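Let's start with one chain on its own, the form predicted on its own, as structure tokens.
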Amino acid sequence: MRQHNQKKTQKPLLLITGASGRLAQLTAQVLKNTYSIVGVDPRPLGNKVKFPGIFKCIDNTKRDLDEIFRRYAFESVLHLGRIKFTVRQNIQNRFDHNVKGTHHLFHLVKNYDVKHLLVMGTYHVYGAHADNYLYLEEEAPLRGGQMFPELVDAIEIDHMAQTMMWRSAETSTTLLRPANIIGPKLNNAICRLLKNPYCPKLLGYDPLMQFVHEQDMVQAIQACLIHPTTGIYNLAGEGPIPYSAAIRLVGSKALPVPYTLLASGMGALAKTKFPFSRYLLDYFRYPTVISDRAFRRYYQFSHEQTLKKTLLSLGHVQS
């Protein structure tokens, strides 16, 4: 169901969602010549921040979503619009925006025979867990709402994506997920614990991570909006890396803290400069490492950051 009395453009229409988000910003900047781009997101923009684009202030659980698809003929959309989990935010409502929203807006995309539709998950749907062997692969089991409802909203909609991919031919649908996103211009929760003097290190734990620079990561993005195409694609960084070694690079001290001291100290601690959120202590304790083999493999994809280079675009001290 395309618009047929919208003005003509020689540019394809993206539309972005969680525009207000720095990855949205970032990733916005890249595409700017190639698309032209509306961006949504129910928080408002920053005072300093142009998007390069028409930014609309409305949410994807309301009506007015609807409007914008019945104006804009998008050739491809790209949901970052996922609300993390903090403290502040009321369950409920974070589930009717993750959830409800996605469901609309996928909604849209089909009555409106979007062409692409490109998802960002997360690998945290693959849950932390001390059987967790080495390299999981986009096949393996989501048990990350096992033990933490917070993820909940986080592994619905990565079910919600696999949907559109069978059950909506007419729509390539790609969903990422992503290892953990890093750069001098996010403000995520584990940029800001890396940022830190001093970062928490529980007790006996030093597992493997990873971590995606946030150029990268629009890299990847762009190739997968160039070459649209239907599947699952994990996305890592270089290599995996001991959290006390990420620790060292970013010029930060290590924490010891013991799981049950941090486990309990919970709702106070999310509200210091240490923004541990309570489904995360388990990634710092046993190792998700993901391998991204078949992204490299059919993007023929490569990361222009090197680990090191990549943390220490978050640290105290100079490469």
Contents of the next structure:
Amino acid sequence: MRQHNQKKTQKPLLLITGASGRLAQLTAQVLKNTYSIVGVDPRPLGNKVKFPGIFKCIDNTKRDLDEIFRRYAFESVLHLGRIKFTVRQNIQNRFDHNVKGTHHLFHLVKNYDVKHLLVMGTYHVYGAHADNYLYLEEEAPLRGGQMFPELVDAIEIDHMAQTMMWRSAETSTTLLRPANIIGPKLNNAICRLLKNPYCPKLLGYDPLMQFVHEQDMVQAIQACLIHPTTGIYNLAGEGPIPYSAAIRLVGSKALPVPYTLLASGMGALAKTKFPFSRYLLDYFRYPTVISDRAFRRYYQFSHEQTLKKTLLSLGHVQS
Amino acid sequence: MTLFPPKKWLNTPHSTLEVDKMANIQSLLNSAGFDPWGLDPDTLRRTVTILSWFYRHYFRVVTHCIERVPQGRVILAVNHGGQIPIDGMLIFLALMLEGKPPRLARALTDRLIPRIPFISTLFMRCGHVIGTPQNGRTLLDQDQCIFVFPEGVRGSGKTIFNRYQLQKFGTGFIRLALETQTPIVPVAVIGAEEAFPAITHFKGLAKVLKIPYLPVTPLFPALGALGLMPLPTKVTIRFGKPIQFKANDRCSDSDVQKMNRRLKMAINRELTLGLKKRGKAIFTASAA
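In place of the form predicted on its own, the structure of the form predicted together with the partner chain is requested.
After this comes the whole thing, all chains and molecules, with the earlier chain placed first.
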């Protein structure tokens, strides 16, 4: 059956986890001409969303995922299925889903001889610390979990991907650690925050931040899939910008709040729709600026969207 | 809208031209107008405009042999003292206001700075960065000018009785210079060490406040916040001849200590010469 499917499709097969997410959908739209795409996600697709391929509502931790691997001979797997901060999930559930689900997925990748695995990590794994130097390279220590357990799952996935690199030499495993991904079509925490007419900002602190445009992110994913390699790569946009300047460019107004007040009020805010968690607070106090020199050099990659365009694309200014 | 300083200040000849002349900054700016280290030319221009008054009229700074600072990557090694880093501020202004051509000297700051609200932001907007070897290496690779205080907190926390007595030097910057093949210019700042004359320190209170030291001067804390104002001593900045250490960057610590001693002697020489010229008239005489 597996071979039969492989013969039937001319294009190589690509599995995308977290396929209900906006970034996955954007990526699938761009890759639909190159790959036959199968998307999986425990969340259903939105009503008006048309996934450019086969979509299955499957949890990565469940055995249904094995069946997908039995039916389709994937050449590449794009792992975008990490649940980020959400008020609906407690830390334990999130950890179970993210870590156990990833473990299960990687196990299948190894067993079914997938040629290429691309894992989407995050720059949060480096942690926000006062003594961080600027332009952290991929070798920098991962200190994200030092202060808050909420980031342990992200670090664990990162470590699992690194383990895959030497444990499964037949599969080329690429791990991307992008900075804040923003764009008009995304709906992640940083986009929701910047789209607010008033953006909270820690009084007296204005760290440097980096932003990657959603289109550049998709281009980077495409580059990784077309030229598979084993390695870890940071991905940042044009350059860093102070948070307050980013707020200004988006067209919002900064609302300075003392750190202690915001930290103590986080519990109450978590119950509202405010898109933020306490563990992210330090990223608004100290800089975590990454260097993507290795990625640019290896893939001959250059961003298409300037920093200014990236921030203006959030569209708040025009509205 | 500009609240401070007023626009007419910004249009004075010595305010706008220094920042705009620094081509090495302009070329690094991204599409949002910031350099890779968070420098904002507008904030820098305002800061320089305000501080240049203190530079010219309060401390009446005189520079000696500033032309010895070479083009391209360079480390300025400066003596430290006076509790608050006035010396750092004056070096930064000297290179910008009197450098030929004007250039931005970036401080590799103490690790305490990013933890201090407002100050951390101001430092970043003016192009200063936290003092880590990685930051230093990246800056020097970009042919920038950085300045370091090899004595660190040991130097700035000196009491008035130990003024101009160089404390133990760190070695990190020497290794950085070897690694990046960067010349080091010994710099002596004379006058800043008397501007905030500490007699002793509140050691216990400093520990509670988690700060390196809390000085007691004849005016502080007796006069409260007013006592924090430095005295208007006349400041001279003497630039020594650049030293290019030639050794493998994997050389032993004892070799680095030898280089350190050579550099310390060079700074000491400038200090001795300057102090001899200045004499006891700390408020009026120049040490150039």
